[in-house]
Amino acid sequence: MTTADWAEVDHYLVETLVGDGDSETLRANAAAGLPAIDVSPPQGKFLYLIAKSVRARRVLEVGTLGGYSTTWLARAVGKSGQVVTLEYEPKHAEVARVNLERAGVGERVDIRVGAALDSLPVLAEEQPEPFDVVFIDADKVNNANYVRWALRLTRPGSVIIVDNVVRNGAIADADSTDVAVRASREVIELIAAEPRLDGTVLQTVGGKGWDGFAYAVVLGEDD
């Protein structure tokens, strides 16, 4: 098998589950030069069905780019929700607004720019209410520090989700010096040690190649 079948099966699963309606962001971000990793359509529906399942009205995003998978999430929280986004780049948080406001949820998300190390403590001092789901999509080289984030920012039975943790594979080298490799094996180890959290980790593979993430579920005194 191959990237081309992976993408074959990706195209097929489009027709036919997923729908075509946010192909105009991943268009608009194009043309607007942005880099082509936004998440895939069937990993955007996956998105927006676990939001679904867990009926989130709170979305917190770490990296929002050309906010294609927040338009998904902020789908999924309903005209009564809120999606909070960072994004570090001011070109992405404007592309991304526009993005939002053609597909009709622009008034369901507040992006903040700036680093997000910098935002999340604004956020916490503000005492919002818990986030349902946290999907973690930026530099890997801190998502251990924002899972730490998502911790204070939650409550037991929230979905914490960080993107792109199997890097092709290389997660499995213990010796790898790829800051990228590193940084995945030290926020699955996070997960695993960290008694507020369950999680796994699930291969993923589609026209984007070979890659995965996690996901951890925040646990209460009584789990």
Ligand code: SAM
Contents of the next structure:
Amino acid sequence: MTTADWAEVDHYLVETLVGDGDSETLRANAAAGLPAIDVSPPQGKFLYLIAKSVRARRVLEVGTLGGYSTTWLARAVGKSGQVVTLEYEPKHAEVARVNLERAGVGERVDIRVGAALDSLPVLAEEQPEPFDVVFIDADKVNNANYVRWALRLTRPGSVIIVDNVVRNGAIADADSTDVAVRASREVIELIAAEPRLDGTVLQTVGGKGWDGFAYAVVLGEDD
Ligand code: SAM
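Same protein, different state: after the form predicted alone, show the form predicted together with the named molecule.
Below is the entire complex, every chain and molecule, led by the chain shown above.
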């Protein structure tokens, strides 16, 4: 099987079950020259369903790009919910702002521009209500740092998802010198060692190739 085969399956799933989420956002991103590194529509729907499953009202996203995953998450939290999304590149944030407005969810999304490791302490200072879901999809080298911040900003029962941890299977190579692979292994080992988290990794194939999500739940004293 090849990525083209997997893409064909994605296409079928989008037509039958998933919907495209907001293909206008993907078109606008391409027109603005943004890289096509958004989640795929089935993955976006998966994020939406997770947020719906836990009745999330507050979502934190690290890595906005043009707001494609943000739109799925913003739809899941509903009119009274909020998504805070962190983006380093001002141009990406601007494209996202326009996309989110057009998709009708702009009012429930707070886009913060800057390096996430600068934005997160500012956010924590504000003592926000705990986030129900955290989606981490930015610079992979900081994944473990983002999970540590997510632990400070969530509550027992919250879900933390880290995208792109399988990296075409390279994650199995303990000797890899690729910084993103090493960062994936670091974040998985952090989830394994951290007593406040329980998690797994779900491998995925599709139009975006072979990769996977780390999925962790924040534990409470009774767990
Ligand atoms: N979640 C998006 C989606 O599925 O539609 C895709 C996000 S894309 C994979 C990663 C984004 O993270 C890029 O827009 C990039 O500019 C941003 N980014 C990279 N380093 C960052 C950092 N240190 N802080 C915040 N955002 C960062």
